[in-house]
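Below you'll find only one chain, the form predicted on its own, shown as structure tokens.
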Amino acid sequence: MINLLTPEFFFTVIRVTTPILFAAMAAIICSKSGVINIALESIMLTAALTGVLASGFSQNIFIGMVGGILGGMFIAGALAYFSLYLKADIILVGIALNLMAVGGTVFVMFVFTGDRGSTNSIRSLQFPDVNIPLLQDIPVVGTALSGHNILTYLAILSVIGVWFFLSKTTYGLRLRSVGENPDAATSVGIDVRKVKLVALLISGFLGAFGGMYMSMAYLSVFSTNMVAGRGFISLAAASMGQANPFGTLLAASFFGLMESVSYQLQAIGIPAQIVGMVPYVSVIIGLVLYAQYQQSLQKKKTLSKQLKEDPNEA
């Protein structure tokens, strides 16, 4: 029997949504630049990668946790340089970077630990859960809320600290007028191209963050394709949330749901391959409703600028 209101389930839907929070951050971003970084499933796969292989081999996490962030930087900038200054479309360039990381990751694995499917033969370090005093303490609420892994509170607070960047600091704003209006930034001396590039930098990594987690918190190896989609819909989720760190975040937590919906029929019973179908089928459910919304958004603007421009016309 299926349960969706216990503190369980909640602690679930919290920790599934944690990369997909972390990218459609990295997604917010970009949007707000001008830019759309359609290879955000690369940048996770390749920090989720490079984590597990600086962590296994160092046996330290800080290293670990720098190396993911490089992997997912270096395909950052690999977008931005192709896109920015060979003028290649940013698009095929995310499509491209995004089959190269597939089969990459596995070739690197191979030729790094001799291992096919998953980094079993290296001890990967994982980051720390973390119980939160007095919260631990709460009934059902210190269930749900307390003993998360610390990336999921650190995707949390990148929440609060994307929505500062783009509205409170001088950087963020610049950033904002760079994607509203690449023209005037530029003549008012802002080099639009730097801006992009930083953009997609900040990106890579907060999306990289992402990929560690499904390497060394939810997992604790890496495993071929392990990211399984989730960079596209991140990809959802901030186009659903309208560019809105908490609206994505609300987003972000509808898609979290759904997979933590779809392990709940996997444990009832229900065929394997109709569970995965779920959460891909609720982002296209998602971005349909989210479609169908905005038309009638844009109907009701029109009417009533017609109606301002002239009332006899209704």
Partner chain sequence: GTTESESDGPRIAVFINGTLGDKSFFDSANLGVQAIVDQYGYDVRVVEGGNDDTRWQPALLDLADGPYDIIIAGTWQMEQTVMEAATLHPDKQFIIFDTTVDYSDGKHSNVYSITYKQNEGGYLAGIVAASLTETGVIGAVGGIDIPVINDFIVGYIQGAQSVNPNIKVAISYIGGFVDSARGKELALAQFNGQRADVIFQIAGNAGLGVLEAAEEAGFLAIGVDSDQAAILAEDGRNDVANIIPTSVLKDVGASLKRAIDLNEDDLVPWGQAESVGLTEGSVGIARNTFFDALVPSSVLPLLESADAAIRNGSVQVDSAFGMDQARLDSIRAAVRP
Given for the second form:
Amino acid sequence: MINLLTPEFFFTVIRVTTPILFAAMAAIICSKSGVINIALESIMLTAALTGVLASGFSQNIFIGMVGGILGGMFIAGALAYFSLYLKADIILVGIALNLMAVGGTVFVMFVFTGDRGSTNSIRSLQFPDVNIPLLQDIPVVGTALSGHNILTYLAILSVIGVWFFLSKTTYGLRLRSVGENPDAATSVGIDVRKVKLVALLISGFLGAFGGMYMSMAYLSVFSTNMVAGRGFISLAAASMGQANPFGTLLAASFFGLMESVSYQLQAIGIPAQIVGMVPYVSVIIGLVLYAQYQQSLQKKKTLSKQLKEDPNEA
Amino acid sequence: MLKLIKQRWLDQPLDNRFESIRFSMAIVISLIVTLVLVLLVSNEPLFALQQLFLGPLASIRKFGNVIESMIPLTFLGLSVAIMFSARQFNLGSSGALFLGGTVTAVVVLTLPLPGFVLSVVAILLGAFTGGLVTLIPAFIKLRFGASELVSSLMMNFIALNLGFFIILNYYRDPQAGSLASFEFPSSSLLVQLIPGTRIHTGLLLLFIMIVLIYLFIQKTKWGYALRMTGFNKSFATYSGISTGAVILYSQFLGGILAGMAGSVEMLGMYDRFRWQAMPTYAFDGVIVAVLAKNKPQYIPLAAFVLSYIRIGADTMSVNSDVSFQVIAIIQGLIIIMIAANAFLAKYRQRLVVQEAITND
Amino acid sequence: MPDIITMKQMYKVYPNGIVANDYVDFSVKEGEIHALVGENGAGKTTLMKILFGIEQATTGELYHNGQLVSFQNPQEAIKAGIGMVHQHFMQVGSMTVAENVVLGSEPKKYRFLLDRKKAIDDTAEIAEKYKFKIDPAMRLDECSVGTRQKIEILKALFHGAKVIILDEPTAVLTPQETEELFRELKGLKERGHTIIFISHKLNEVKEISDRVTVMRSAKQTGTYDTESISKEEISNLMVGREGLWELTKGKATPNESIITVNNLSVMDEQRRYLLDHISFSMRKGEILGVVGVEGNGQRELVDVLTGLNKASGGSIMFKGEDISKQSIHHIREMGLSHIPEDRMTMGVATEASITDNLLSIYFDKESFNNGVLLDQSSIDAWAKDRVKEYAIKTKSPNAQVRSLSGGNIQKVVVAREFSNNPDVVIADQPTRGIDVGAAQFIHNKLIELRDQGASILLVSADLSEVLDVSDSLFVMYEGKIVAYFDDVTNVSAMELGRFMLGIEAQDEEQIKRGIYA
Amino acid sequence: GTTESESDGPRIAVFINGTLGDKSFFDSANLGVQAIVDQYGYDVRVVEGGNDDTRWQPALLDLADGPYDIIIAGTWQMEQTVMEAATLHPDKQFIIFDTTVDYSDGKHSNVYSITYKQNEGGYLAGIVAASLTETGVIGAVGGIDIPVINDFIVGYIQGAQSVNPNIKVAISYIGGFVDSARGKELALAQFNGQRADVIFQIAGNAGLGVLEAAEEAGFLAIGVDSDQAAILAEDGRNDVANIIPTSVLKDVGASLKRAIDLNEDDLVPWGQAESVGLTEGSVGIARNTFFDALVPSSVLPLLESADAAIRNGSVQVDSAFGMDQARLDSIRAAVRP
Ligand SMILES: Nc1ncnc2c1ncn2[C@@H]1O[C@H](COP(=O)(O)OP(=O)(O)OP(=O)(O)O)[C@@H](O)[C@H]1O
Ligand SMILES: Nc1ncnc2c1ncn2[C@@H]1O[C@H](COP(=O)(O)OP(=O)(O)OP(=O)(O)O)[C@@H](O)[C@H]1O
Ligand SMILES: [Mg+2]
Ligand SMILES: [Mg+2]
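Same protein, different condition: the form predicted on its own was shown, now please give the form predicted in complex with the partner chain.
Let us now look at the entire complex, which starts with that chain.
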């Protein structure tokens, strides 16, 4: 007996999607500005910890949020500093940061709480759940859509925000020009490095919310390595959504859907390992289908034009 | 004597000179940071640092540890380097390693072959499996144009689950407390090379592979095609090079090397399948390859440096009061500093100007 | 008139050790059009990049309106009223014309939002003011090359440039477009703008500039009133020797045709014809020119002939085989060489060595490998010979191609494509943006190959090049051949221009003369 | 870190092949160590090995090379390494917990192995769960599908069946021990989908998610290894502790303390394995104020009699060790909701 297509199920999908959505928006900002942010994993993890610490010690959710944001932006800033200013390979720096964050967060947690596994001993605050006044009264839809954590709604707003930022603001225009043709941006006096720095910091900001969702909404504690690969999934979602905020929203929800389906499949006795593959196999299938769709849209370009715009020459 | 050294130094091309200086400075700076961190957290900082830097030299066994862990690092470094040389950002090496090791375990537990033949067959099949893991993202990229970076990351999760599924359902030793296969026939295990260490014959295979991969990339016509594709794919296509084939074989070979790493680990370091999670080599190959600038000849060196740092760090964490989480931070810093190309850029520019003016 | 720009003792070393400017003095008077000429790699672009703040001089002084300044980045230069039009368009394809123009100093509403309407209005207004015809709302990658050139200039004007640097602005333009550009430049000058104009086309320099500064191997060799100096003199100053001026070209003796193109078509996804049922022959011992405004099917023609793209209809018979659906490799094996339009994206791998770049179509040949391993010593010897034969200026054949200047990079391409005694050469813009010396070298090589019996298709936006070098030619317009001339000596550039712009077309019978047995 | 003190007792090193802070298994071992230090004032050094298994062997050998008399390590993954170290250092003594080394041919006479009958604890937890459920469906969320975990689960199923033969048990595995969010989702899926209202977590750190899910959605959760309700209450998390009727205790710490106690009197059976369970006080279920508040007194007799029956051998609890896959599958399938 499985429990698909019920309001509770969709509620779950949305909950599972939230942290990925934040980080995927972070990934979009980066990819639009022409940098690969493989450090999303450590951004989320760090923010998850600093948010809990800040809220725990201040007993103020707002300060907690600021703490989380600063944590995420600190990692993003480090990535920017080493890759943009010291010209280290950005993938390598991202990987090194990811490795450092796992140990680093435990170290910091130990220093502040004396604990190494989770921050149960400090009383962190959680972001509140909110019921949406009218929405909650609609029978089925209300159950699925209302009553989520405030960060979930913020995540959806972030999709609109990112779209708005990229397509409506002057800074968004500059950011896209840097990603698409940095020389053109330079030639009109845009400081490419600074724009990329800002893009990374914004991704630190958005990624931080993904992390805080893990430790201050999803759960009420930080625990070791709790992000568990969600940063990478977000990269996949952004890539599947072709760095378009709404396409990425779809892709992230698709992952959330498959992940939620996999929880249900286990309960009906399908081996855990087979079920464990479901979300990832579906991402690959999704990537393929989406890429094929994109390809068919773009075929009008001649081959030589495609060659010149090889996406991998970035 | 000193003069002679100085002369030889000046005879080096500027870039080599600069690189050595930059590398040493990077090390020095990371050492200073390490020193500060250790001073902050330790009550016995001198002892801790001594453990960190000299620990790996304390005994044959310790030095053996450096070499043992250098083996998979080198394999993975080669694996990543060959794919990166063709500018294919496939990060599926860890999945390839895992599934390669799994298949090796399956083979030695299944095929009724005599010892040496069995290990050879097991390693070959493991390597081939690894190749398949990275080939799938390559194929998807070629056929559908989807990024291999993302699909290969997904492949890692798939490989992990698949490997566990196979061992759990068909080869699990019910007596073992954790997920583990039955014991391998002892004749299939790789022979220990140096007594007192776990250094095994996988090291010989590694040397062979380093030479082969070096020859392949630098000296063969396929390696040439691969490099040109990596430098500029449009150029390669235009020249009549079959870049589709390059995309496939570069990633296939990368996977083979990673799969081989898994197989060699499995038969060299274990007596049965006992991985409980994806081995944390995950991204180590990338670190090694980037440090070695994708050059096969430098990869063993980069792997050695990384391995030395790690064993030193482990020794410090076991023997002193510095916890291993601090060490994770130190390691990351050292790696990033070494990779920071523009570090000392101003100094380099001075060297260049100096040289230009003297040449006038 | 006072000097608006003065550069004193500019010295620039690139990180790769190349001295690009060797204590150069350069000054520009307010309101003049000042040409800057020199061979490839002479250091012109570098000098201008220093002026525009993209590169920083190692030593040297820059005065703007008599004041000592130093621009750390383009932003500062733009603020000071300097604009630069790079030869390679600095544009963002996915954005509109207006967005490209305003990028960097965008009109805003509510402080942060891009005011699209104002961007369009501003762009239209400035275009109107300088009499540039453009549509501000169009997506940039749908604009023609000529338009994109104008957009670059508009960008500079929009950012308030009083001094405009133009780096080889005419290389991709038709005579009509060039003429229009020159009109516009003169208009700018009348409005008090100062223009620095880099070009390799000396007749343009003669036509438009007031003064000319010549550079040779990173040094300045003098500034002259354009009136007082002849093309030949400029040329001699540039190359430091004489007698490079003549093209020695005998009469062609065309033989039988080697490639016969029959009803060849290429369609895009919307099933529109980019190449519309064209037929012609390429004959041995003949250089066949192709002219046309960019985007009229030349690229598609070159792409199918060379295998980069597949035809959607028709055939290309080459030595009795239809190659319209063959692989690049196979076509090259049959003896076809290709000089691509854009050397930087397709012609070379800039990170690779000169040797490796020369080798890319030969590495599979028996003489260079034993089936597995490359024979490095014979490759090195061969590459050394090529570098010598084609006078590629470099420290060593192992140097990276990126360290070469534009002209020398093109020589690497040509050396590779000509060294296998090709039967057919498809030369697409073979001398775009390279200096007279190098261009002439390449022209002579083309003619030499022709005289050895090769068949050459010369596609070029430079009409004088086609008229000088080719024996016969055809004109393309909207994917079709609209004119064929079996002897170029009878045609003028102006006449070609009319066919190129679709004002005139020959009748079918005349065009069919281009098909030989 | 080192616990500084001067004493002339044995110098002891404990190797944790993972990290502390799991609030259960390794932390329990650490608590035992503290108890030893508190009582005897011995020099005890605890070393964390991290999660990279290739680095455990060198680390343990380093410790064996060091100035220690007794070296303690745990889990099945360390078995080979402990045997190797014990052979290299016949003069030193080794204790390995949660697994046993191979004593055939009289080898390893300097190693004492401790294993736990966690299935017995699971059995008692099953009784509690089956007594508390209102839906007739209980759940279990494991870390990964391996024998140590399944040993708890088969005991749990058997205990639950002893109360209600028709009991249904939803079983899921997280696929690791760190992803607490996934732990939470799996528990919620069992609660929402299968109507499981008492869920047993056997998933280390990731199990925290199960506990939080219970607190949030309003069902009960059973803890593992340590007395999780007590620990959480101590940390001020009474909200969560309040929904934990009990935890299955696998008291590694107690068994280590016991071993050192025995050592004082030279009674450690070196060269042998000992399986400790209810009888030895190393396995059991937690009974605390939360237990008292949540478990009706009518259940107490059930627990008492089961406890007695296990001790006297009249009830044989199934063990996942040595159980073949088909048998395990059929046990799990039989109770699937
Ligand atoms: N960014 C750079 N890094 C290193 N070397 C460079 C760089 N830019 C130019 N050079 C070298 O500096 C020299 C001068 O180049 P520059 O571009 O100024 O020449 P140019 O006169 O513009 O030539 P061309 O007519 O071919 O454009 C050349 O040898 C070139 O290879
Ligand atoms: N980053 C670089 N490193 C080394 N050499 C460079 C670099 N950038 C440019 N060059 C060299 O400097 C030359 C001039 O490049 P530049 O970017 O100024 O283009 P340009 O003068 O507009 O080119 P062209 O003359 O081909 O139109 C190029 O031919 C190239 O070889
Ligand atoms: Mg130039
Ligand atoms: Mg140029």
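Every value quoted in this text rests on a predicted model; they were computed, and no experiment measured them. Numbering follows the first chain given and starts at 1.
Assigning each C-alpha to the better-fitting of the two rigid parts between the two forms places Tyr293 and Met226 apart.
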